[in-house]
Structures are given as C-alpha cells and as structure tokens.
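The chain below stands alone and is given in structure tokens; this is the form predicted on its own.
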Amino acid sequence: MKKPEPRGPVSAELIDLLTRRPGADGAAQTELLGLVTETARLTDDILTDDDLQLALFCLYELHYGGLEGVDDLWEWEPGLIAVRRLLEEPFEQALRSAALVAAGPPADGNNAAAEGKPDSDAVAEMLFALAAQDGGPSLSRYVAKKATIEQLSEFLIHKSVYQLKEADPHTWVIPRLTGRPKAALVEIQADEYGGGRQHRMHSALFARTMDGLGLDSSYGSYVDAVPAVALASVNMMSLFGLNRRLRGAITGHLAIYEMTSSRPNHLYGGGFRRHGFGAEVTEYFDEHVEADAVHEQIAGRDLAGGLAEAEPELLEDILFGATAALAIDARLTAHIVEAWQDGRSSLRTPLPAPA
C-alpha cells in the first residue's frame, strides 16, 4: 500500500526512516526508540492516539504486503522490532483493560471452565453469552434503516482497512495450533479465501462492493481517512496473530467475530438494498449471512473450545481476545453512530468524490 500521511512526531519519524536504507542509520533508530518511549508514556489513551496507532499499523504492514517504496529488509530490522514492542506493551495493556470492562462481572456456572477444566461445549456457551451482550448503539440497525448513501460509503471506508485483507491476521495462527483447533481454523479460512476461487475470496467480494459505490478498492487507499480507533481494531488482530503467546487471543477474536457476524450482515445488506443497490454490491454481506451461521459453530466449539480443551491455560486469553474484539468494535461503532446522529462525517478527512 502507499505510505500514509503522518499523524504526529512518531509516525512522521518512522515513515521518514522507512525511506532510508535498512541498517544505515542506527542513530535515527535510537532516536525513534526514545521518542516512542516518551510519547507512549504521555498519551492519554493509546487506543485513540492517531500518531501511535498509525505508527503501529505501518510496522505491522511490513509483515503483510509492505509499504510502497520501502525496502523489504525493514521487516525484521532489530531496531524496528524494538520500536514495535515498545508500542505493543501499552497497547496490549489498554486492550486488557477494555476487555475487563466489556466482560463485566463473572457469570455464574461453568465451574469446570473456571477451574481450568473446560470442555468445548462450555467454552462455546461462554462465547455465545458474550456475543449476546448489548454493546451499545447498533451500527447494523442504523445502516439498515437510516444511513444515507454518503454514510454507506463512510461505512465501507471504515471497514476497508481490514476487509480488503480479510482473514490474513487470523491465518498467522494456523502453524501455532495442532489437531482439532487447527483443522477447524483451516476449514474456516478456506471459506474466507473463496475455496480456492479468487473471485470468491471475501476480500474480493468486498472490493466489488466498494467498486459499486464508486470507491477506490485498492488496499490501504483510505487509511488516511479513518480514525485511530479503526486502526486499533486492525492492529489488535495483528498483535494477537503475530505473537505466538497470544494464540489464544486471536482464536477468541475469530470466534466472536464469526458469532456476531451473520445477523449484522443481513441488516447491512438490507441497508444497501434500501438504496437500490443490487446483488453485485450486496453479495459480500449476503455471503456472510450464510457462511458465518456455519462458521460460528465451528469457531466456538471446534476452534476455541478445542483449543481450550487441548491447552486449558489459554482459556483466559481466548476470552480476552473475544471481549477485546467486542470492546473495540463498540468504541468504533459509537464513534461512527454519534457522528452520523450529529450530522457530521465519521471520517478524519472529507469523503472523497466518487470515481
């Protein structure tokens, strides 16, 4: 993707550094480390800090498709890995705090799970209970009943930061699992990638939805337009997926993602049909209504539940990944819906003119 515009001193220094030859300027890397340490210490909320979230997003992007004009050798440059770790530590702490609030008081029952002896059905029930919680304003209902065409475009722009590379962060965990949970994850991911058919990949379906509204469907085109909390949502997946110790968290994230997808996508599709858009635009949402109704059972019982049975010590992180996903989604939804209700754009920059 193209290099985004900096949002503060950390992202500006990082993006400038990435234009240079890897390993050539140790002093600049040391200076960046110091800047990150100080900025992370002073930020009020790293989850909504535009500068730090963009910097972390760029660092993670080196492990995906890379950044235009940036040498691939930067991916494993030790200085940048150190910078990433400095950002990941407070970011993970903030996610854990947000997850605790989202989880609420411990539910009664399921003593076997609480004692570290979970079975897959019990874990699935815990996740379904989390998925059923009311997380505040509903973006899907707003899109279905009220959203204007301009707001539908904003909605797609927010989602595009992840949806145009849908499934990739979760794929990192495949080689870190074994047995039943690994087989379950591969089954889910095979569907996400279109069952071997390029045009059926979910990222490709979403690109066609964007095309139908005259938006730029190339990956990363709208990174500059989305707020920090939208970047935090994607960065959370990369944090969980790229760190083996957090394999429980990325598993829980995917499970809750599948469990909370089918009904909202039905409403999203209805919102686009309300404005006269046809199957070429709604196919992405219609596909998820059917696919995720199946995936939620596989993800809850065989993937998350199977992992908890195989490695009981990971149950806490499985629930952390699920509740963190709900918490960040609720914050992003609140940001978008509140802006729309106030008659404002939910984007950082004005909506680009349709192509």
The other form holds:
Amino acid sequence: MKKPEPRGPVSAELIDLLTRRPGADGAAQTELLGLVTETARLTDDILTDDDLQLALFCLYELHYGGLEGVDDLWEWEPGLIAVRRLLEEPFEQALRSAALVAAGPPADGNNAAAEGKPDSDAVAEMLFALAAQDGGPSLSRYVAKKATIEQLSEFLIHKSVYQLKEADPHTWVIPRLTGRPKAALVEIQADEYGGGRQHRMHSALFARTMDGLGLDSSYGSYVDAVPAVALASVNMMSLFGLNRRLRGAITGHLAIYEMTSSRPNHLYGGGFRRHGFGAEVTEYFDEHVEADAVHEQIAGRDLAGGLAEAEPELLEDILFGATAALAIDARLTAHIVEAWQDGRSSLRTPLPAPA
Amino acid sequence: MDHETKQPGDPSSVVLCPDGPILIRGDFEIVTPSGDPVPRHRNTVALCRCGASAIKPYCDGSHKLIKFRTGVPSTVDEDS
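Next up, the form predicted in complex with the partner chain in place of the form predicted on its own?
So here's everything in the complex, that chain up top.
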C-alpha cells in the first residue's frame, strides 16, 4: 500500500526513517526509540491515539504487503522490532484493561477455567454466551434501516482497512497450532480464501462491493481516512497473530468474529438492498451469512475449544482475545453511530462529494 | 508424510452442534426430493435444524435468536 500520511511526531519520524536505507542512520533509529518511549508513556489512551496507532499499523504492514517505497529489509530490522515492542506492550495492556471492563466480574462460565480442564463444548458455550451478551449501539441495525448512501460508503471505508486483507492476520497462527485446532483453522481459512477460487476470496468479494459504490478498492487506499480506533481494531489482530505467545487470543478473536457475524451481515446486506444495490454489491454480505454460520461452529468448538483442551493454560487468553475484540469493535461502532446521529462524517476527512 | 490420519473410508461426517445446526463435511450431495442438486458454495456446510433460517437448507445463525435448544448432545444441562 502507499505510505500513509503521518498523524504526529512518532508516525512522522517512523515514515521518514522507512524511506531511507535500513540501518543507514543509527542515530535516527535511537532518536525514534526515545520518542516512542516518551510518547507511549504520556498518551491518555493508546487505543485512540492516532499517532501511535498509525505507527504500529505501519510497522505491522511491513509483515503483510509492505509499504510502497520502503525497503523489504526493514521488516526484521532489530531497531524497528524494538520500536514495535515498545508500542505493543502498552497496547496489549490497554486491550487487557478494555477486555476486563467489557467482561465485568468473572462469569459463571469461567468456572471451567478455574477447574483447569476445559472441554471444547464448554469453551464454545462460553464464547457463544459472550457473543450473545454483546450490547451497545448496533451498527448493523443502523445500516439496515437508516444509513444514507454516503454513510454506506463510510461504513465500507472503515471496514476496508481489514476486509481487503480479510483472514490474513489469523493465518499467522496456523504454524503455531497442531492437531485439531490446526485442522479447524485451515478449514475456515480455506473458505475465507475462496476454496481455491480467487474471485470467491472474501477480500475479493469485499473489493467488488467497494467497486459497486464507486470506491477505490486497492488495499490501504483509505487508511488516512479512518480514526485511530479503526486502526487499533486491525492492529489488535496483528498483535495477536504475530506473537506466538498470544495464540490463544487470536483464536478467541476469530471465534467471536465468526459468532457475531451472520446476523449483522444479513442486516448489512439489507441496507445495501434498500438503496437498490444488487447481488454484485451484496454478495459479500450474503456469503458471510452462510459461511460464518459454519465457521462459528468450527471456530468455537474445534479451534478455540480444541486449543483449550490441548493447552488449558491458554483458555484465559482465548477469552481475552474474544472480549477484547468485542470491546474494541464496540468503541468503533460507538464512534461511527454517534457521528452519524449528529449528522457528521465518521471519517477523519469526509469523502469528497461525487463528481 | 502422514496420509493415514483420515479414517479409512471417511466419506463424510455429521456433527450435531449443541443448540445449533448440523455440520456436514466430506463427500456428499444435497438434493431436492426430486433429485435436483441444491446450490452449494462450500465443502463443509451447516444445515438448519431449528427451522428459523432464512437461507434454508443452510443455517444463518437464527437458532441463537430463537434460543433453540437441542438438549441431546450438549454437555451438562441440569435444568432439563
């Protein structure tokens, strides 16, 4: 993707550094480390800190498709990994706090965790119960009933940061799993990637939905437009996916995503049909209604449940990943719905009026 | 390489999901009573068994909304 516009001193210095040769300027790297340490200490809330979330997003992007004009060698440059860890530590802490607040006092389902021997059905049941509690304002009902066509575009733009690389962050964990959870994840991911048919890849379906609304469906094209919390939502997946120790969290994340998907996608599709869009645009949503009703069963029982059976000590992180996903998405939803209810754009820079 | 992990003659498996659909994976065909194939987009499918799905024969997650309970294969269900 093209390099994003900096949102503060850290992202500015990072993006500037990335345009140079890796390792060529040790002093600049040291300076960046100092700046990140200081900024991460002073931020009010790293989850909504535009500068820090963008910096982390750029660092993670080096492990995906990369940034235009940035040397691939930067990916494993030790100085940059050090910067990433400086950002990841407070980010993970903030996610754990947000998850704790969202989860409230330990639910009775957590007894299985205390007993230390969770079985896969019990884990699936716990995750389904978490998904069912999911409260807060509903983006899907708003999209179904009220969203204007401009708001539909904004909705796609927020989603595009992840959906144009849909499934990729969860793929990182495949080699970190064995046996039943691995087979389960591969089965889900194969479906996400279209079962071998490029045009059926979920990212490709999403791109066609964007095309149908006249949006730019090239990867990363709207990163500059989305708020920090939208970046945090994607950074969370990269954090969980790229750190093997968080393999529990990424499976919990995927399970809860699948479990909170079928119904909302039915409503999203309805919102686009309400504005007269046809199958080419709604196929992405229609596909998810059916696919995720399959995936939620496999992800809850065989992936997350299977992992908890194999490594019981990971159950806590499985629930953390699930709860953090719900908490961050609730914040993003609140941001979007509040803006729309006030008659404002939910983007950092409103979309230009159609030419 | 271990090619023997699949059960011999493993044509398909049917998973009765607690409070949810019937998951079918493997080699099978879904047909109407007259034998016409039902459109299918994926290898493993979830068939509705609560009756509330809007995309029957497939599951769309509606069992959760109507609080469908299967009772049979679920783990512990003291109040039944």
